[in-house]
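Only one chain is shown below, in structure tokens, and it's the form predicted alone.
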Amino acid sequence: MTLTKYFEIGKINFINSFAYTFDLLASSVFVALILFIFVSLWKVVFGGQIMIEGFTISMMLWYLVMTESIVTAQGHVVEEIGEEIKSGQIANYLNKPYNYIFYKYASNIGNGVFRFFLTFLVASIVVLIFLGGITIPLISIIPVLITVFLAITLHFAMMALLGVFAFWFEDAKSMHFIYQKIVFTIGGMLLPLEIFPFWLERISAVLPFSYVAYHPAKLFVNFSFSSFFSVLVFQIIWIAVISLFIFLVFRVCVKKVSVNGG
């Protein structure tokens, strides 16, 4: 009954999308144009090369085209957490027959999955019309598919867990920004992580920020099972794992509401 209640909860959030679609649909274009600036500026890097990296020009965009997908999803969950810590709106929800940060994810992950569609949709678009398409397996589908969710999943626990630290800080929106350009580089969201230096490469390969864009882009551009389980087995445990922090913060740190105006 538990998980029913989170559940529907998604379902209406989800539904509920599809009344804001031409505003969510002018932020995908946004993501579009970034796509369309890409497209001209790897054609000019890759020149007359059929290879950068274990890349083709056609796998770079499509990939990035699935970062932007993943990493726009989720909107700006750290301010929304951080201002309803901050106004102490938070204590309205700690009255409700519900767990707070499941209730947070329930509902964005509602809103996610419709935005990354939408996303998906628009930057395929873009880069069908001034690249083309890309040969996808597919067997590879419903693997990428599950990889898309735990990554759209982990991407909002690492924000939750920013935000919960609001209890402290009470200045979300700097450590929103610092998350998203971290994302941006060693997540793999701008540039694959063969593209740095293969030190920085290793490291950046088992943090938890290239299980939110890197690693599902790759699968979705040069599939294999393999890779696909141990995709799966990681961005498991590191959402186990943030998922841990977020519950022993939120714990401790939900002592302060009364401080924050609850």
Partner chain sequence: MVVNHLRVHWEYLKVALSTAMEYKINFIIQVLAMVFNDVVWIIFWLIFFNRFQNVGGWVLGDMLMLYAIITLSYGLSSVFFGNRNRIAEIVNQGKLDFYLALPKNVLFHVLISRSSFYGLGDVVFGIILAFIVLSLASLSLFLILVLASTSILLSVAILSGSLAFFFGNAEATSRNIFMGTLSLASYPLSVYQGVTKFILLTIIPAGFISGVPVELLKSFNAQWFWLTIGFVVLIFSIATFVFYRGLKKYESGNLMYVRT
The other form holds:
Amino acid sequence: MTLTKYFEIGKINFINSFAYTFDLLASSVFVALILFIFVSLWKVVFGGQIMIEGFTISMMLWYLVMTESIVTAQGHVVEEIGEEIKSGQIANYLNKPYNYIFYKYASNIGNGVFRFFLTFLVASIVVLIFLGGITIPLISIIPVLITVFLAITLHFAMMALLGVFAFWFEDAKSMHFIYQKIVFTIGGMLLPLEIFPFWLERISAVLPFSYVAYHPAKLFVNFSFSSFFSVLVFQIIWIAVISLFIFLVFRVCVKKVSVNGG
Amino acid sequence: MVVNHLRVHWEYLKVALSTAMEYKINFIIQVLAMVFNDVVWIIFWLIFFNRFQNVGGWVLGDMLMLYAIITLSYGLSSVFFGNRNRIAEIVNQGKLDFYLALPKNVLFHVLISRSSFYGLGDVVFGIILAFIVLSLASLSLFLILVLASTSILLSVAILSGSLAFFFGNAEATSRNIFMGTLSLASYPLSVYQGVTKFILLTIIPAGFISGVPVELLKSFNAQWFWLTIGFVVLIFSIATFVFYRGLKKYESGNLMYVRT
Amino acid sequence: MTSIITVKNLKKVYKTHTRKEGLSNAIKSLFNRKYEYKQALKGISFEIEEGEIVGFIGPNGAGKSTTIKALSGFLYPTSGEVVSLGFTPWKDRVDYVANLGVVLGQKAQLWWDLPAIDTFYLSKDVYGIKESTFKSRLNFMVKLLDLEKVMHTPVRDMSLGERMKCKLVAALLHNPKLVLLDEPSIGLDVIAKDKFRDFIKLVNKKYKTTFIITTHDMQEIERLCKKIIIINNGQIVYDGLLKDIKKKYLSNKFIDVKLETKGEKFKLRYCKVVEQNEYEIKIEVNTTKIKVKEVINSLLSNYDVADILISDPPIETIIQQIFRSKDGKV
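Next up, the form predicted in complex with the partner chain in place of the form predicted alone?
Full assembly next; the chain just shown is listed first.
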């Protein structure tokens, strides 16, 4: 199997996403607002303190820059897939020479990477203006980008799974909404898990949601190769497990769709 | 006149409720999603205050109070003025003609002619929160402040929606202004300082939606109370003025954008 | 007869600005706007009397909908005067529209997810109609339009015709003195159109309701309207009785002849053979030059005639003729 065709699909979508500049601009203005609020919030909370749970104030906010950028990178995957499966539109994809989920992934990852960088840029500007920069080791950039890429992939995989489930549960929009809120909290998007009570921290740290937000962002502000490898391994494991689920559930779906005649 | 408008409002609510019943399952899911959202935020603040106890003088109880006010005013405005976030769309798509053809106050009629009953989830949630954190003595003050907060929220929606009169396609922008204001209002007022705080008490009235009411419930201050009431009157007048200014423009038929 | 609407020298100039697609152009246009002025109405005047059904005709962009909007109270004209039902529509909007019914052809005026009956009940409260009046009017219309069953199904499940009927009911429930119908029968099938027209005629007769109808459908005009107003380029080019315009412009008549036995080729001065085959002849006669009687006499003496039908050309032809004549003036 050649990966080139998926790469091409991704590239086209990367370029296409420039077309939605206005929509993107609106969503990044929103991210800027949230960051502004959190700069204010953390300034008050830190007060004179240098460090809270191993985070300085700038680590805390650059952590948020990273989580926000990753989480907003994926658009409406759940709704999109849910709609296509429910309406039987996937029948059109099934006879194409590529796998439907891979196709969706390829078309979303291009978009996702673009959105990631855009959000990151906007969020960084806000934090730079209202707080200041952060120094990170040069050597960490490539490994962090790798985990970010895997995080966006895992994010996609979980949303795709929900999208496939929308075949049975009516409201894909509400499911997306609920998933989003889970990532907000126990995924560690808004608060690093260290702030949580100990028991919740432990549970959240092993669940896949924190491999979308918390772990890569923590790695970004506090890099070490040992944690990089452990994050990498767990991200790959979760991606594999969730992909397996997707394919199992998807097979049942496709059967039903073809029985119904698409 | 007023009685007649209220009657019409009541009829619209009945109609909207029967629409909601047409799609029972969707309705229930949406209500639950709203409640889930509120619960998640409460969990967020439980975690937060469990670790930090105090944010610039605000404690967990204050935050719960803030959520009681904000979910109630958001929920009430969705249920009773369900078109509040669709003004831009209605203007932009020329749907105002429908309202202009009917013998009622246009702005009022636009706002009430739809009702988002899933806002009931927020209302119920807000009431439960209020029961937990509120003392009986401050109930009347609480109710007044919720009404004030609802009116400000509504005014922000009218103002942002009226942008469509002047800039054409403003649906996304108008929605973002509303949601942005709401987001700013969802954090303790004590985190904002200096210029930011001034802005939040003037141009972007997020402070008056939630922060000031909470402060008033903590310790009553006649001056701030009347300032809040005065602000409600002011912003609501401005919002109505801007809407009718825009309506004049709409009626002059100059809204058409010729796109090439 | 008293006039119910008086329009004097009504003018409307639209000011629009052009903008190219795209964000950068949108920003540019914020600073440097190019305005375009479009004269939609160049000073029109007309009167309409109570109980009339008036057809409002003109090509797209002629100023039809601008006039209708000004009459509905949706639109501030640039200058001029309108007195309708004793009100200036755009000044006394609320009081005025209480006596007005408006049906906008393609726009939603019903609640999509609800049975139409719910919309009717809403109308009752919006217009403050008394329960007893409401009931009797509703019954009257529902019976006439065959809506007894349909009005209990959600609007989204109705056919186009049923929806139009329901819109009409909603617009007539408060017994308006004046009803404006904008392209009411667009998309309806022939039977639905017929029912719709009969209904309007009946309401007009029974309640003396005045109707103004804009339409592209000339058959509709012929069936419903005694009086027509033709508008072109923002100016009224004809205002008068339908039959007068026919008389004036109908210098031609069509004669269709069916023959018992085969006939020879027909030939007569001032007559044009449109079509002829073995048993049928179709002739266009210029009636200013020759009497129809003469033509028929000639036909009867030369052929074994089975049937003769004399007809006017369709109104479309007349209207086209008017628009094509210089300046569009009549």
